[in-house]
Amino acid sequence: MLGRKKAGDICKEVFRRAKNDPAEVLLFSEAQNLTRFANNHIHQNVAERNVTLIMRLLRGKRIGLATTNRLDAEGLDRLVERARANAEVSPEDPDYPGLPEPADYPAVQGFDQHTADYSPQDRAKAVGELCRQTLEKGLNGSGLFSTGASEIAIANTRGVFAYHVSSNADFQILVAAEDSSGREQGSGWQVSKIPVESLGQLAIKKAQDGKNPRNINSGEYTVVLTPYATEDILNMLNYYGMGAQAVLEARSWMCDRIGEKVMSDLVDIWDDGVDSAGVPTPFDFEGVPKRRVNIVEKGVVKGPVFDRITATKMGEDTTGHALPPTMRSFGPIATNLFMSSGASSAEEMIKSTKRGLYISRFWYTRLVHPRDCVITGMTRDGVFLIENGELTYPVKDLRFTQSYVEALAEVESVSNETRLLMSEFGGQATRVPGLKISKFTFTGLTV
């Protein structure tokens, strides 16, 4: 890790080379470690150390972008030269509101030294024991266990300097039998809070219980979803409509629904980059402070998240959701999503279901229609028929086509436990519960 002082010194060196041109610097340093396993054996252990420096240089409304991994004098010289040259040939951006001003940032706890120092031997010990168990049971275990730390610094020539250091851990396991599988995941910034052993046991049990799945008819079912399926619902709603750019372009599921009650009273969704129950970062990629943003409150759509460009266009205040410059064409998105827990256990949701399906996970989901967030996809890693409040037998995977907005309108109960899950997309983290939904449409078998 570079540390706050050295990160600040590097930013100052870039600005010195920029001379009188307004400029912004994003410095990202990471130390990531990964153990992969497949066929009940660890087959890969890798470690990556990298520093990325991204610069934006302004010539009026013209913006030049350049990136480097070199922090020596020559590397910084070339970075500024490329950024200036790119600005000179770039078209003007009439929507750019200029560089943000300095701000105060809330203190957040998101770094754990034990997680940052977690060794390959530590990861191998946990993974090796699970591989031994899957082998003994005639199953095939695969997955990954990653740990690491990162730091981000954002500065500009108006005086902004924001710095944050964080740790991260993610464990994923897939246990496969001949005709069934089980998958579990745990994420967070404290590796000690990820129950690797129990997650492995759950995946093993699900693979064993799912053997010899049967066919069932397509149609509308009551479903009990694990947090993995709920995560997909929130992520799709996020990618296709929680950002203000999607609203501006009239392609969001929020369009014509802001202020309207379109989901169940039990549905509360928000984004909060300073809550340590997620994976917090107290500012966005322009150095604007983050704050809690209520997106859906008791089923009522409250509104999208904003970056500075979309906020200016819509006459709103930014909520601190600018993406990195290399991804800014996507517009703002929520990166620290939460959905409120409820009062029911997973067992109680199953017990209260006369006939339905227990769904472990959605997979290969794709957008069909943006305005209602209609998604098509498949179930995976364990589907079980519920009859008279009990799981009776496993069923074959199903394809569905369903509006996620309408699905959340049919939420009957929410689990009292939530799970934090990290995505590979921009470090996004989502804390979600399980759900019972009274109506969910399946269109056929996947095979």
The other form holds:
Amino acid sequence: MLGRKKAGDICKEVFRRAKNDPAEVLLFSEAQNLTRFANNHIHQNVAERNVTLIMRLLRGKRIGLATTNRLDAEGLDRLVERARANAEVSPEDPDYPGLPEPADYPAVQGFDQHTADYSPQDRAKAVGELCRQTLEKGLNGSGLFSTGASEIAIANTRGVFAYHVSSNADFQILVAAEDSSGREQGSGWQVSKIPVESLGQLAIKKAQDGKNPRNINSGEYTVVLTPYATEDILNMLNYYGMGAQAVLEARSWMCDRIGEKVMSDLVDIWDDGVDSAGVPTPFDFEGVPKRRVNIVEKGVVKGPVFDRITATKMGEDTTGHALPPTMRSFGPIATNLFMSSGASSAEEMIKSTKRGLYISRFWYTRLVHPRDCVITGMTRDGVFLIENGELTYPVKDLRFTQSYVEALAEVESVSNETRLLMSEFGGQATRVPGLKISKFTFTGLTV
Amino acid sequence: MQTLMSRALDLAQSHGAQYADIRLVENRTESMQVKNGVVESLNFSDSMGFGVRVLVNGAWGFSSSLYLTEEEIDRVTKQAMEIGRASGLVHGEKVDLGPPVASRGTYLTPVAIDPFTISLEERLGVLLAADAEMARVQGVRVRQSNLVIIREKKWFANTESAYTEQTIIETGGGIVATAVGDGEVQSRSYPNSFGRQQVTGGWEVVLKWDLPGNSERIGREAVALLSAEPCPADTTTTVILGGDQVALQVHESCGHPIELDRVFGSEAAYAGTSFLTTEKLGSFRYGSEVVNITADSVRPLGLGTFGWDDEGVPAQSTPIVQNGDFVGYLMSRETASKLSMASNGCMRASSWNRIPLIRMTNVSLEPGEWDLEDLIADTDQGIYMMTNRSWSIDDRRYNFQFGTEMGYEISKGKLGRMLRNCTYTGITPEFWNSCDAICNQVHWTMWGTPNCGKGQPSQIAHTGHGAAPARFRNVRVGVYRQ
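For comparison with the form predicted alone, please write out the form predicted together with the partner chain.
Everything in the complex follows now, all chains and molecules, and the chain you saw is the first one.
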């Protein structure tokens, strides 16, 4: 890791080259390690060290960007030259409100030295024990164990300097039998809090319980979802509508729904960048402090998250959810989502179901229609029929096509435990419960 | 450069590696995006670094860094060795790479006009002109356009005396018009969806695409879709897919399941496995008689076209489906040796900080004999669907569901009403066995998919897919209520 001082020095070196031009530097530094296993052995095992600088340089209302991982004098010279050249040919940007002012950032805890130092031998030891067990049981274990640390620093010529160092760990295991599988995941910034062994046992049990799945008809079912499936619902609602840009462009599921009660009373969704129950970062990619944003309260849609551009356009205050300037077209996005827990255990949700499906996970979900956030995808890694309050037998995977907004309107109960999960695309962590939803539409079967 | 590379290889061997390779990559990407008349992003990006891959006691280790110094080469190589030894603590069969690879030479993407010689003003001018044309269409809410040019220099060396230098040049661009009204959001894209069409080639392709010249049409189509009839609900009919949609169908339902690492379970926990298991090779009816699919890394313009893959294996062409029969895989040295075969050069890493994985090169549906007009005239009832809007497929690549931006009813051999929100679904081998006609070379285009995800940590690959419009019978359409 570079450390706060070195990161600050690099930013200053860039500003020195920018001379009198207002400018901003976004610095990412990472040291990541990932052990991947399949067929009960480690087959890929990698490490990476990288530092990336993104510069935004202003010539009046004209903006130029440049990106590099060359930190030597020549690399920094070229970074500034290119950003300046780009600014000079760009038309004036009427939407950009200028560089933000310095701010105070709350202290958040998100770094654990033990996690940052976790070695390939440590990861191999944990993976090896589970692979030994899956092999013994005639099962096939695969997955990953990643650990690492990253730094983000944001500085601008108005005096902003924000720095945050964090650690990260993610463990995923998929255990497969001939015609079944079970998968579990644990994430966080402290590797010691991930219950690797028990996650492995759960995956083994689900793979064993899921053997000899039967076909059932597609159609409408009550479903009991694990947190893994709930995470997909939140992520999709986020990508396709929790940011103000999507609302401005009238493509968000929030459009015409803000202030309306469109989900169950049991649904509370918020974003909180400083809560250590997630993977916190106290500021956004412009160095603006993150605010807690209540997105859905007791089923009522409260509104999106904002960056400074969308806040200015919509007459609101920024909530500190800007993405890096190279991703501006996407607009702001929630990066630390939470959904409230409820009062039921997973067992109670199953017990209260006369006929339905227990869904372990959704897979390959994609948007079919934006305004209702209609999503299609497959089930994966364990689907079980529920009859008269009991799991009766495993069933083959199904395709669903379902509005996620309407699904959350049909939430009957929420689990009393939540799980913190890292997004498939990295950097984003979501803490979610399991859900029981009274109506969910399955539209197809697989082989 | 060679000195640094040799240092890593010598060090790995002296520390007990039975095999090692090193890749140095220097990537320069220049991208620009315009939205509603505003240049939202004009970014020049440089990335440089190296990755060292070692085989120690039959197990893999890999490490990478941005710092190109002798000290860092040593640290990274030793770390790769340590990681390789840790992999050996949970080992399977020892890795066998088959025959040695000792390729040597240089490769440069052929371009008529080097895109890096085109001024920023000229490049921006194309996008601003396209934006202005879309703005002429009343009802277009969001106008987007973008261009990207990439030059990637890659140096590769291994302990089997391979040494190659490559420069790959890519050019991409596209426009999207989005119209909104009455709860509907409809987009039209050109030349391809999800931002852009992309190829290995130069500025000449941007001139050929003529983004400004197609902008008003795209805008009008987006607005017209708002009031178009919805796709017929949950019915079975004949479908003609446009070449752009066929390309994605090939990518998802053929390209991924023929990746031999997936077949062997390497991606089981993430991307999934494949229904095309090894006992099916040479004995499985994948499609109908007219279906011929090839994987190659030599065709002009393909995003999978190069000199050597990231194991130093030369570019080549491999039949995948011949007259409907499944006959080939995408392979690496390690996976090919398990089938007592030789690699066909499909190992590709997305950057210096990633290991090579089996990735699609150019997986293409070979052209048939039909003219598109004749094919439509030959179709009594059906739907012509074009330009992908959404895609989803199960973890063994059987059950898929795709949506397209636009469709047209076909009635008595003629195109009829425009249709919106078109979707179709099926099971891969059933679908390809229902293909009874493919359009000819005139309609065949090398499409680019610059956003193919695979692996952990994630890698985004650029793949090519030649395709022409094709006809499929008895397809389930209109899955979602309108």
